[in-house]
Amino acid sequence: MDEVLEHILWLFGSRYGEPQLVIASPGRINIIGEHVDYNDGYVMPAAIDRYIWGAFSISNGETHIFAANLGREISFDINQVDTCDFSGWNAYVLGVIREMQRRGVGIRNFNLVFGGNIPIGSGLSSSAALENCIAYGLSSLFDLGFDRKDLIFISQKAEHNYAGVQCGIMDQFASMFGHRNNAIFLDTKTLEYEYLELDMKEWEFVLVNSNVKHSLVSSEYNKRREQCSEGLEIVKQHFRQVQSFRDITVDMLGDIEQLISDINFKRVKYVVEEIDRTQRAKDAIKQGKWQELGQLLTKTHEGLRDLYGVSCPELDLLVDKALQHPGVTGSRMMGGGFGGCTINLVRKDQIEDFSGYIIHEFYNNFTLHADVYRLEIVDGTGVVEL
């Protein structure tokens, strides 16, 4: 048993007695399809063995929620959630509760201790894992009858309405629907999905965490959504057959370049190209063409850097240095941007050498320590059998 989970169970026992339910909700990587989940694109996430855990029981008094990683507790009556402080991590937890209450379900007072081993700010979707943990846990504890798709929309609405990030559905979907040793090819417009077995043989996905988190990420994320929306509207006015980004071809972009601002054109161009790359990546995985997949990852980074404008010097250096290593066939920044992780496709017999090399190069350039993560691809949110 993971030591973080052991600590959560000990805390719960010392404060509230025996838990009735324990939930594990994983973080995620996104292999390709970055910043297109809110643009009706295709994405390719996978759930990973980094978790938010929650231990639950029904309370005979007030609701008590204890954040194990922070050592902080809030207590309130479940019918007076609106009087609580919604700042910080509270927004994700209380937001899920409020979104469930809006649906008219009977949540009663409960006890909860939660915590995890997903590095905060790394781009591994700790917020979606937390939201899913709360949503799945409350639905199970009170037998509310929500299915997994209901729960991911509850989690997404909590992030929109209380955390203030207008995220797409990918993070919540990947965390909830993950399948061991499989990536998910997800159509974010229809939510149709396909599992892709990751029979990677001599290759492995390796993350490098810059441990950098620039404050731009939230405001710039929402700004990119606005820019994409503005750009799409201009394309739709010029081409009546266009309903979403997936209807736009590269040839169309040339026709509308003079009708759209330079910045919005770059955003649209990136999204159109990334939707195409993700479909080609699906074929590469099915055919076991891992070096071709690596090339697509690198092209995605170039687009995120040059067209979408969400990279930063630290991430660019990690990618540039990774691509200079003989064991790496592709590298890109992953997640919202302005910090967090890169995802790298590395030969398994080169991972140890790559890890030492990339840590050394990053420290030499920024006097900062990077962390290297090897991962397992796991199942999605569910009950922990103790």
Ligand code: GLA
Given for the second form:
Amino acid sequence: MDEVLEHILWLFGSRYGEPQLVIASPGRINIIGEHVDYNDGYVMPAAIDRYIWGAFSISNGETHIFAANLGREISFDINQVDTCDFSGWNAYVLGVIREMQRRGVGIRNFNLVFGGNIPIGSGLSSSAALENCIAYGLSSLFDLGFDRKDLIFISQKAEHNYAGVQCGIMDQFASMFGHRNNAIFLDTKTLEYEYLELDMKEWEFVLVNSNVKHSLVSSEYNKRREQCSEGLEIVKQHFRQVQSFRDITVDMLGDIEQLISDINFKRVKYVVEEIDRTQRAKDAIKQGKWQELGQLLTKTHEGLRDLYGVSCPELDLLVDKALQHPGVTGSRMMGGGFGGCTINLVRKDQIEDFSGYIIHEFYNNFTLHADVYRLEIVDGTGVVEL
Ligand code: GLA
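Could you switch over to the form predicted together with the named molecule, since the one displayed so far is the form predicted on its own?
The complete assembly is shown below, putting the previous chain first.
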């Protein structure tokens, strides 16, 4: 058993007695399809073996929530959530409770200890994992009857309304619907999805965490969303056949350039090209063409850097240096941007050499330490059988 989970169980035992339910909710990677989940695009995430765990029981007194990583408890009556402080981690936990209550279901007082091993602020969706952990846990504990799709929308609303990020549905979906050894090809317009088996033979996805997080994340994220929808509105007025980004082809971009501002054109161009790339990436995976997939990843990075404007010098350096290593066939920043991880497609027998090399190069340039992670692709949010 993971030592973080062991610690959570120990804390629970010493504070609240026996847990009635323990939930594991994973973080995620995203292979390709970045910043398109709020633009009706396709994405290709997978759940990974980094988790938020929550141990729950029904309480006879007040609600007690203990954050193991912080060593801090909040206590309140479940009907007075609004009196709580919603800052930091509380926003996600209390946000989920409020969203459930808004749907009219009866949550009673409970005890919870939560914690995890997903590095925070690194683009691995620790917040979606936490939201899903709470949503799934409370739904099971009180038999609220929500299905997995209901739960991810509750989680997403908690993020919108309490954490202030107008995120798409990818992170919550990946964490909830993950499937061992498979990526998820998700259509964010219809929520139809397909599992793609990752039979990668001599290749592996390796993450490099820059450990930097620039404070722009939420404000710039929301701004990109606005720029995309502004651009799309104007395109719709000129092209009757266009209802969403999905109806814009790469060939139409030439005409669109005349219609909208330079900055919005860059955003639109990136989105249209990324939707196209993600579909090509699906074919590459199905055919086991890993080098082709690698090239698509690298193209995505160029788009995120030059057109979408969500990269940063640290991530650009990690990608440039990775691409100079003989074991690497593709590299890009991953997630919302402005820091966090890159995802790299690396030949298995070169991973050790690559790790030492990239840590060294990063330190030489920024005097900062990067971390390299190898991963397993795992199942989504669920109950831990003890
Ligand atoms: C964050 C958001 C997701 C998605 C990615 C970028 O992780 O939560 O919804 O938009 O950024 O692809």
